Each structure stands twice: as structure tokens, then as C-alpha cells.
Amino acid sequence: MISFSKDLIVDYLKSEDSEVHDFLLEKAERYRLENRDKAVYFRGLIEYSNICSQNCYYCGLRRDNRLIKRYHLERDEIINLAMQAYNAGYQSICLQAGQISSNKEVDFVADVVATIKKLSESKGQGLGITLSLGELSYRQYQQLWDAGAHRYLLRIETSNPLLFKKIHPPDQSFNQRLECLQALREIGYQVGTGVMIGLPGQSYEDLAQDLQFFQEKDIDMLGMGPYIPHPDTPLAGEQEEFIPDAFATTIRMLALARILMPDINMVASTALQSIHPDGLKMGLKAGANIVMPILTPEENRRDYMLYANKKHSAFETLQQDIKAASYEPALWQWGDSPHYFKRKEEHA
């Protein structure tokens, strides 16, 4: 595994010479290519629900935020959406809601996921389900994989246990989200995790110990973003920034990661799309290779807005992007983390 010092790191992400940002995008593109190739692979984004039961300070979802309209797809949307993407070409997909962590909401879920797993695999090798929920119990997740599911992303959003602390209520702990990756790790899920960047009081040392974490962690999936304030939350009013350029730095994380974890699947967030016209390129450039067009139905898109003025693009204009990119569109495959296999050969 390469190491850098959390020093060159910082370094790294504040230098203003263009020369050291062509130096990491240049370098992220040759480990992509050794370990991943030109491949971008598809991960269908199915917003299923909005509502929530937790109250982060970031999140335009929270539970306090009044001035959203809260939905539920029923059973069966969600399950003909998943086969209109398989039938597309898709062959992933990614379930994503608002934290409910009843038992009635998590049996819902795994009903979803066996049901798309059996229709799927009746027509070949099925789709791939990566399941994005939040915090669930140990119990909880296992039911899940138990049904199908082989992918959990679950975001640190900072690995500052200050700075957590900071953007989250105080009934939310930093160690809980630990051990919860820690759990999903046990039961053999490929993991994923990430961070914001450019959060109010957030610092370069933050971010280099970001990546460290990631390292330490032996992610299996990473998913970074520019933070991006909503006006319906807590935190879009504070002021403290120490991140000038949130854009140009998340790109300089996604290069630093994908050099110090080249086998790992990175995501192109909708996020770094909606803030920058060329978002999805120079992410792909900077080791990106994923992307995860929005499937969730046009009446409901605009209330799972977690942050303001989210953007998607359809998914043949997101095949064309990449194929201008001088990248390959990959349909019909899951796309799996190498790294997974890696690790879990090692710890066989």
C-alpha cells in the first residue's frame, strides 16, 4: 500500500502551483488505468423514501426541515424501477433513503431487495444492490445481506470526531458510525464510505487524516463530494471556511485517493456535477469510475434535495459524457471493488 506523510498530504491540497494539481491528476490517471482501467460503471440511484428520523445540521432531509413534502415509493414502484434499469443495461443499482431504522422499515427493505434479486436473476446474472440507509444494528445489516444486498455505503462525512460532532445533534456519536462500518465490514459487505468537502471549520489536516482513515479503514468503495450548503438547515449559516475552493480540492482528493487506493471503486457524486459544468469529466480524470444517474421519479426528485440546486443528468447524455471523456460506458457488468477481493483473500 503507498503512504504518504499527513504533512506532504497537506501539501499537496493547498499548493496554488498548477504544476502540482497536473502532477496528482496525472499520476491518479496512470494508477486508474493499471488497476481499473478505462471503465465507468453504473450504479442506478433509486431514492426510495425522504423521510428520516435523524436531524444532521447538513442535511436537507433532516427530520425538523418542515418545508419538504415526505414520500414513500410503494413496494412495487420500487421494484419496477429496478427492472426498467436492469432492462437498460444498468445491471447495479443503488437503494437510497432517509435513516429509518424500525424493524418494519428494514423488513420492507429486504422484502425489495430478495424480490428484485429472484426477478433479476431469472433473466441472468441479476443485479448488483448496493444499499445506502444509514446507521442499522448489527441484526439488521446481516438481514439485508441475507436478502441480496453486497454493497453498504455508509459516509463518515468527516473523520474529525470534533468536527462530527459539530455537524451532527448530540444523540448522534462519531464511535456508533464506526462501528457500524466496522459491522458491515464483518459481515462481508463490500464497504464505502467518504467525506465532505469544504464543510464550515473544516482544515486541510482534516482532510489529509480523511484519506489516512480510509487507508486505515481498507475501504472497499469511496464516494467524495464538495459540501454544498442547503438554506433549510443549521449549517448553512455558518461562515467559518478554511476550504477556499471546494471544487478543486475534491478533485485533488479523488486523485490522492485513487494513488494511495488504486483498486478501489470511486464515485463521480452528483454533487462535484451540480457545482461545476465540468464536474463529471474532471472527476473521471481524477480516478472517478462510477457514476450513478438518478432513477428516482420526477415527481419526487425535488424533495430529496440534500443539498441546494442538485443536478442529474439522463443516462444516455452520462454515456456520451463519458465516451467525450475518452472513457467506456460499462453496461452489463456489477463492476465489483477489486480491492474486496483482495481483502478478503488476505483475511481468509
Given for the second form:
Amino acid sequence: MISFSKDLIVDYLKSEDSEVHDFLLEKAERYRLENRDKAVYFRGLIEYSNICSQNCYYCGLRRDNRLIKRYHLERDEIINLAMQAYNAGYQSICLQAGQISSNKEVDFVADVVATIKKLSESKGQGLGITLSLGELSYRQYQQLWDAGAHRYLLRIETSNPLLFKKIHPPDQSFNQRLECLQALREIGYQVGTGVMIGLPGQSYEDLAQDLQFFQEKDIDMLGMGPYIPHPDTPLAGEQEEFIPDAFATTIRMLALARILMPDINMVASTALQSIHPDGLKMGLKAGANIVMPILTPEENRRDYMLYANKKHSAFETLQQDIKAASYEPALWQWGDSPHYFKRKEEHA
Ligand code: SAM
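Just the form predicted alone so far, so send over the form predicted in complex with S-adenosylmethionine (SAM).
Below is the entire complex, every chain and molecule, led by the chain shown above.
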């Protein structure tokens, strides 16, 4: 495993020399091609509910935001969206919602997952299902795994416990999140985590530590994106800014992550695509190999605003943009993280 000292990572992130930026991108591309290929895999993102029991200071879905209309798609609507995606060439979907909190809701998702698996497997390989539902108990994660989900995304948001405390209310704990990530790993999920970049009070040292955290936790999937203020959240008013260019820093973070963890799956996030017209292209150039087109029904999308001006690209447009950036849209394939299989083999 390659490792960089924290100081070296900070130097790479901070440098104003454009040659350093180019060097990182070139190296990331080389590592990608040596370890992977030009394939970009699709995860159809179904944001099936914006109901959230948590109150994160940065997120538009937070419980106390009374300015959004709460929605929850019906069982059959979710299943139909998933099957439409499957028929269009997606081999994987991601079911996302605000923090879910009741056993009844977990039972609901487990039933949806099991039904989608059954229906899609009757037509071939079936859909790979990723979940992103927040912090659950071991038993609940196990129930969803048994129903057929096999990947889970749970961002740590920042690996600095003090910063974590600043951006979350007192009832949310850093350790709880670590325990969730550990539970997911023990159950057998492909585990994805990630951070926001450019948070008020976040330093380059924090970001360097984030990369070391991902390596140490031996993660399979990574989702990093710029922090984008949402006007109706407490954090929107915070001015303490140490990272002046969240977009360029995210690109460097992606490139460094690809160099340090060549065989993981890494997403070109919607947030990255939302803050810059070249977000997708630059994200791919920096080593991202996953995109998550939004499949949420049109009428609900405006109510799933995690941050201001969230962008959405249609499936076809994304495919064209991927090709234009000289990468290959990989349809009809699951595109699981090779890192997952390697670590499983090593620990067999
Ligand atoms: N409830 C699930 C969870 O907590 O993992 C999934 C939904 S949550 C809204 C998905 C991710 O959105 C969070 O992990 C966070 O990193 C990101 N997010 C929320 N607010 C954001 C903001 N203002 N800017 C950028 N990303 C944001």
C-alpha cells in the first residue's frame, strides 16, 4: 500500500503551483489505467424519501427545516423506478433517504429490496443494490443485507471528531458513525464512506487526515464532494473558511485518493457537478469511476435539496459527457469495487 505523510498531502493540497495540480491528475490517470480501465459505472439514485430524523447543521433535509415539503414514495413507485432503470441498462441502483429511524421503515425497505432483487433476477443478473439510509443498528443492517442489498454508503463527513462535533447536534456522535461503518464491514457489505470538502472550520490538515482515515479503514468505495451551503441551515451563516477553492481542492483530493487507493470505486459526486460546469469531466480525470444519475421523480427532486442549486444530468447526457471526456460508459455491468474482493480473499 502506498502511503504519503500528512505533511506531503497538505503540501499537495495547498500548492498554488499549477504543475502540482497537473502532476496529481496525470498520476491519478496512470494509477487508474494500471489498476482499472476507462469504464465508468452507473448507480441510478432513487431518493425515495426526504424525511429525516437527524438535524445535521449543513443539510437541507434536516429535521427542523420546515421549508421543504416532506415526501415518501410508495412501495410500487420505487420498485417501478428500479425496474425501469434495469430495463434501460443500469445494473445498479442506490436507494437513499434521510436518516430512517423505525423498525417499520427498515421492514419497508427490506421488502422493497427483496422484491426488486426477485423481479430483476428473473430477467438476468439482477440489480445490484446500494443503500444510503444513515445510522442503523447492527440488526437492521443485517436485515437489509439478508434482503439482498450488498453495498452501503455512510459518509463520516470529516475524520476530525472536533469538526464533526461542530457540524452536528450533540445527540450525533462520531464514535457511533465509526461503529456503524464497522458493523457494515463485519456483515459483509461493500462499505463506502466520504467527506465534504470546504466545510467552515475545516483545514487542509483535516483533509490530509481524511485520506489517511480512508486507507486505515480499508474502505471499498468513496464519495467526496464540495460542501455547498444551504440557505436554510445553521451552518450557512458560518464564515470560517480555510479552504478558499472547494472545487479545485476536491479534484486534488480525488486524485490523491486514486493514487493512494487505486482499486476502490470512487464517485464523481452530484455536488462536484453542481458547482462547476466541468465537474464531471474533471472528476473523471482525477480518477472517479462511478456516476449516480438521479432517478427520483421530477416532482420530488426540488424537495431533495441537500444544498443550493443541486444539478441533475439525464442518463443520455451523462453518457455523452463521459464519452466526450474519453471514458467509457459501462452499462449492463455491476462494476463492484475490486478492493472488496481483494480484501475478502486476503482475510479468507
Ligand atoms: N441519510 C443518509 C445519510 O445520512 O447518510 C443519506 C442522505 S445524506 C443527505 C447524504 C449526504 O449528503 C451526506 O452524507 C452529506 O455528506 C451530503 N450533504 C448534505 N448536505 C450537504 C451540503 N450542504 N453540501 C454538500 N453535501 C451535503
